[in-house]
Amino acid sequence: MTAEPIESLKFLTPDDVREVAQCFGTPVFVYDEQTIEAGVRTISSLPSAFGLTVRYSLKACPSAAIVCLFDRLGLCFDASSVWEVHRAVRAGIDPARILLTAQQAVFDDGLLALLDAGLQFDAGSVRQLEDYGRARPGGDVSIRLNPGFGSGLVRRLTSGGPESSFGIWHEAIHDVERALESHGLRLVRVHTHVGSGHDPGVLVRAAAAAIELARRFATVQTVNLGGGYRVKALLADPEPDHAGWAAMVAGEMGRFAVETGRELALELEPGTYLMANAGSIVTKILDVTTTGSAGHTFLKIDGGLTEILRPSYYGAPHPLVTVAAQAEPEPRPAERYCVAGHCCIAGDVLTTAVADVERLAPVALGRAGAGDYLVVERGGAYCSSMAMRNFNSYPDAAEVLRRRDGSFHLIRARQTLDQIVANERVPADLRSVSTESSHYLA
């Protein structure tokens, strides 16, 4: 037994767990449709002075349902790459609506067919910014600013200061200025992001930052502060006040209105803070394991870094809760457990320390078999979306959205094995040993 606090189901309840797990299979992402809604509307309410645009981060999660919900809440989107702009205007998203901004952008005739039908850029480069006014001179642009600065959960995750990549560094704005003369270019709007999970103190001096370089050119609209938002979701963590910085926020952009007579608009990025705790991944655990009294005991579940990476590569951690198999009466006392998932790599576990994946760090859980199920909560964003694909072979995982009304829909079916080796392609001399050696496949 331990005093530790138990963690418990965000959106499920235990009987939804049953349900899904033994209609769908395991492992299996559940997102909700109503704790989408409900962060669309908070986000959407934030402070601002001259108006706000969200703009859903499609890396968090993709899935064309997804993306068709938030169209539907009437959310603009950001996108990290040409192929999430592809994959969202099949969804049916309007390029119009889409911000690109990429580290990889080749001005080819698909980029240029959908910069043609209203897809926004944002130059991330000052390569990058002389790339598109030569493929589109005289035209609207935005550059994401590096302030030299930045503020992250880990360093991984930081996407600011001198060990970025990510934007135009802040004392090369002359050459920004250059090749918007040369090409004609009309800089309309300042972005930066700073990191994931960043310190909201840090978030304002970056906007101070954005803000200020507005001053230096007259055509920017809007300030763009990228993503990163804090969420709650362990019980240990405080609430994050979203609120608290975007008044700080408001209050510059009301300063800078009174000095200059320009009203800038503000845009975010969400991903984390709309679907992380709007998505919990079920799995079966298939295995309890022990190294003795010097070690620890293992949940050996059937999902693993092939649907969540994080706890493994970021040291970010999730809550674990365990289901039993079937309904009963009274809650099973806690023990501690380590989470182990099912790739053959020794770094595939869910329960290593905050900060340190060298680590691990046992966590209290309902007592639990084999049969019975785990759910991994805080899963919608950069789960399903930044998995391991198919390491060992295993399969994607299928994906279900919980509609308003309670019932389980499926918005992607489980990956096949015919659909795993689809783009593969053996040597003619090759072949004959792969027939010879068929007759042993099932």
Contents of the next structure:
Protein chains: 2
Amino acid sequence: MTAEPIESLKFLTPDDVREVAQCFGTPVFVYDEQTIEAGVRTISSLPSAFGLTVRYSLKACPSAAIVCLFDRLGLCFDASSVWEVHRAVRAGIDPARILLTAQQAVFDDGLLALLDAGLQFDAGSVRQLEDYGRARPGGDVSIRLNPGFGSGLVRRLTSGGPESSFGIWHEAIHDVERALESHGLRLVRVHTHVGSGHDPGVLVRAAAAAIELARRFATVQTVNLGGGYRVKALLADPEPDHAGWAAMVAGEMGRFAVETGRELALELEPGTYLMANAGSIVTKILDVTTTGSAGHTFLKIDGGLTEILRPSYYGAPHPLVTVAAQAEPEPRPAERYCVAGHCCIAGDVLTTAVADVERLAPVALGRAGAGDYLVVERGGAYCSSMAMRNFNSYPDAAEVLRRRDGSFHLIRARQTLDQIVANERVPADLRSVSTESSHYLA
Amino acid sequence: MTAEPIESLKFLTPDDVREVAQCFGTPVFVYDEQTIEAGVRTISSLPSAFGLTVRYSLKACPSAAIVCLFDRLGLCFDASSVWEVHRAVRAGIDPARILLTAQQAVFDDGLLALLDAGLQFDAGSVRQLEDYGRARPGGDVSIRLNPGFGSGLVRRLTSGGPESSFGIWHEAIHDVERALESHGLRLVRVHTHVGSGHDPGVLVRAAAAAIELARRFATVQTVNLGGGYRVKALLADPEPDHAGWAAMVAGEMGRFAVETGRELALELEPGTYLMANAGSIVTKILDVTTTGSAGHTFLKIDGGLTEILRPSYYGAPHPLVTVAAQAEPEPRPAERYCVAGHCCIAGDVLTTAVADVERLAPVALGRAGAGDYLVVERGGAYCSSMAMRNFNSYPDAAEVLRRRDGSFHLIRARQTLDQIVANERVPADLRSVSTESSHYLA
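Output the form predicted in complex with a further copy of the same chain next; the form predicted alone has already been displayed.
To see the whole picture, the full complex is given below, headed by that same chain.
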């Protein structure tokens, strides 16, 4: 028992949880159209000096229905690989509304065709800038700047500074000038992304560095600040003040306009901000075990690293909520639990300490047992898309969209074993020595 | 420049690397039949008192060709989920040669059919034991014991002790007795697995605890010590003395036989031991960037977290080797590099410090540039099977088997974008507002 506040469900009701589990099975991702729309409205109305373009960061949750929903809501897109561009285009997105910022950019026929169709390119290195220039001399281009500093929840989420390989190092701008000149390129956008879960103060400094670079290149029209904006997920999380830093950036751009007569547009690339709290992972509790008086009580669920890696990978906390198998009149009393996933690795635990994956941190949950449900909140961003898919041969979970009218629609069917092994081939001489087992084939 | 020793290729030659890259594309996993066979020979000949059964741990690398190869070599199998059992059976494995030890065990029709076909079951909790007893009263069963202590490279690889949810807590043996009795079950095997990369001294203590439990249950015939055996991967790694602890365990079993007249058989469940050094990941270097005099020089490759998570996830070091794009008469001088993967997250780095994922640790590599290759060694276990598959929408890499005659055979084709999105569905009202882009569909 504890006085610690217990997390509650975000957009699902306990009845919803039971309905979704029964209709679609567990584990299952559920995304909420209404929460997504609210996020789009909020971020689109942040203060800006001369216009704001919001690009949804596809890697946060690239499912076609989610991408189409953002398209319908009028957003543009941030792609982190050419595969993401192909995937979005396949879902119906106009390439001209996508900006590609990738570690891997190979100017093959596929990428060239996308550029012809209007795809915008952001060079993450001098080599990429040169390659682009050779492929499309005289074209418009962006560069991603590493301003020499960054900020994030942990080092692995810090994408600026000397430890980060992303973008063009701020001391290498003369190489940029040379490349632009030799290929007749026009630098129209400066992009920077300092990290995820970053300190807003660092973001404002990065914006200032990008604006400063725009001073040096008269063709720059847009400053893009990437994503990584904090959300309030846990009860203990402060409400982030995004309007605060946005106003500071708008102020910088206003001063720049007064000094130079140039009105820079702002771009943001939220993924977590738009999707994190718009997704829940519904799992079933299979078992409750204990490791004695000096140990823990573990709830074991039928999902885990195969659906959500964030707590185990970098100690990102997720609200956890238990839901009774059947409706009950009274809430159950709280107990302290660790929550373990279904994979055979001790790392499959959802209750790690913040930014300290080697330490377990039990949480207070409504008392639960086998057959009850456990909902992982903040499950919409970097969960389905950034997991140990198929580890222990578990199939990919289904994805469901909760529409505005409260109805649930399957947007990704659960994977089958046939699909998991579809590309495997066995050399003839190695095939099936135990042929007597062939009648067990699925 | 540095005096630090430079790692070298394990089983591929530089010509092989270039050939594989050209024939199959990069990134690509290459597994080596000869190394696999040598590992089977070595572990099968470890000292044991009254017989040794080796079970390949399917989760290390579950590709059908690899599973068939171990089958042909006479090994049995360790499955960590019922899905792994189905998958192995589909590849031609007799269910009677598989032992299932899973966090998630639901006695549905699929599992019951496998039990009927001979699948052996290892209960990881008292509830699982009860469920099994209800499903198959009077049957043979194993239990997994948490002896109250464990050992592993990090906590996330330590699967014994109070922080681990695996197995039946050593103080709960009276519950085991009660369950066995009430369902007329016969306990034939005690299983324990203390962790991965464990201290052999802890393993011997765990073996002693399992043997002690066998004293209490006269029906026990087998002690299974799980997997997690260390390998020598880096030049700096010591050669592990597996014969040493195996002889100690054999000694314990010998004394037990003298005292009780019972000859216990030994089982081991290696995954890493058999596959780690039998696999290499061939990638191409796309870019070389720098973060200034106080920073690093980064090699950027066309693989990363999508193929290998271990360095970023728990600081597991892998030997890295650069290979020139074309054959060269002289080896190139060494440089210190960090190696970054192709995903858009600062965590996609292969050069982390050992067991300290938040710190970068540059390594000495033969000087390399874009177009050269980087080979990640020790890439056969927990790489293809335990990665951030499809993050940033990158397709799963191909897998290739190098046969004894040196020929390379495709055993898993590269995934296509069609396959990545195969299960996605878009509600009709959300479909393609930008229909004009439909002619870009792949």
